[in-house]
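To begin, one chain is listed below as structure tokens, in the form predicted on its own.
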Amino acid sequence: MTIFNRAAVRHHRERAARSFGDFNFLFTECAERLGDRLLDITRTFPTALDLGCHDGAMARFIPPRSAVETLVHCDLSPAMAGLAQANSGCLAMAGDEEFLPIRDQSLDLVVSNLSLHWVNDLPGAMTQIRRALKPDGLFLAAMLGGETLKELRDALTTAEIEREGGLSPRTSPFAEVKDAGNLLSRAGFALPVADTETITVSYADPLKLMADLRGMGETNAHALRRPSFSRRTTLMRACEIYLEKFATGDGRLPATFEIVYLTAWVPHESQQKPLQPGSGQVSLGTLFLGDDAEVS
């Protein structure tokens, strides 16, 4: 199912290239969180890679005690992967999450950024993934999900309807976390775990939000989005709208971003496994109710 235009994708990247600097704040900060789980974790990973770099802000914020000797940055833009190497030094290239061009069993690690929400065969990608990755080897990710934008999604929504008397696809889909880690399962992954945060930017104008997210590279991609500009008289009443039903006290407008966590581990041997049902040694009316318990 194609539900994203990849041309659209990559020529909006490579647009926002040019001055990504100005608006890589969310991106900067998830990279951030992101190293933070790697602290929690003890093993090394001498070889890396960061999909979907974009400017390449992860390589910041691997914790040295990752040990990577190679992280290499990769993004579906020419210009981000150049982007990515001078701002660190690393290696980059230029490469497709649905047509991974790494050797199979060749990494210890994946790092992705912001970046999976744009995929169309999202299970594809992640078995790729798995396939790159050494037995053991780690995947850790973070992308958008579900609640993304709700305030401006229910504010262009509104006005369309008001104004044109129908409906278009004016802004992405994003994945649910309960469907996230069903995902990883059905990619082969082991010991699943999918999460979320929630990240509230605050702005005093819906322009600005829509301009943050052309220079983040972030307009909408989708496959039947409306090939012409927006109408000016939607788009202000749109403005109307999120003040109208999303206004602070003080008169601050909230943009939502929810981020799904997805950390997961290519099958090993030396993992845990878990118990056959019914191997159990004590029972849980022992354990909460007492020794003379009766559990019905």
Given for the second form:
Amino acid sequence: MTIFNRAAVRHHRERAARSFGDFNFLFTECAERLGDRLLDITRTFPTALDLGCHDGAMARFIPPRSAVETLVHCDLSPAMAGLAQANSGCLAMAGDEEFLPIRDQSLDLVVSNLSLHWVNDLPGAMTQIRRALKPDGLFLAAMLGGETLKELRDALTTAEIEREGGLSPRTSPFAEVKDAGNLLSRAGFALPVADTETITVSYADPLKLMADLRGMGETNAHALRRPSFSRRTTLMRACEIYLEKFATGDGRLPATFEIVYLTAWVPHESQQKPLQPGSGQVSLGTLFLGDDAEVS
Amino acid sequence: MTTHGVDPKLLEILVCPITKGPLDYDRAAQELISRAAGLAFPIRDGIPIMLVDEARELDDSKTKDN
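And the form predicted in complex with its partner chain, for comparison with the form predicted on its own?
Entire complex below, previous chain first.
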């Protein structure tokens, strides 16, 4: 199924790579949070892939205890891959999450910072990631979730219905956290965990938010999006609605980013797992009543 | 620019994105060649571009010589 126009996703990132340093705050923040999660894991990861790397911020936040010897940045946009390599000095390639060019069982860690929400076939991408990892390899990702930009979407939707008498897909449909855990299991991962955090960014002006989204390369890449720009009057009305409905006491405008974190492991015999039903060696009666319990 | 090649570490983990089969490194042309897919992926500034729409289609006559 094609939800996103991947050529548009790539084009937006190619364009964003030119001045990404001015707009990378959300990626830097999430890279740091992903790094914090790695800090909680005692395993080491000699070979790691940074999938959907953007400017390579992840390289700065992988903790020393993870003992990554080889980090490879990968992005759909060759310009972003080049930027990541220049920033971190690590290896880089251009590659598509939907057609992962990685040998089976060659990686210890795949980390993905705010990129997988633009993938059409998320189960397919997860399966390819699982195959690229060695047994007991870790997949750790942050992606934008369904509450992201709820204020902007509300304002644009309301304005468009009012002014243009119809609706076109405008912001991206995001994954729900409850789906994400299931997808990980279906892709063959063990011990899947999905959880969310909300980051609220405060703006003085909705147009600045839209400019930021463009700078981040996160503007609409919906396959069914309108080819033309919105009418100016519709955009202006959306800004009014944003102010009317969402402005806080100090007149600032909140923009919600919901971050869905995924953690999952490639199955390995060392991992904890439930016992087979019927494999118990001690009866519950003995446990609760002592050795001489008779259970009838 | 083709002054520097691809890092061997990268060559170790890369496969063809379509077939997941092996790639041949053509150092002179700075390309990674997937014979199964009939595609040559360019390497720019040491960065392999593993995108199908950036790849060159191999013509059969040339493939046999290599």
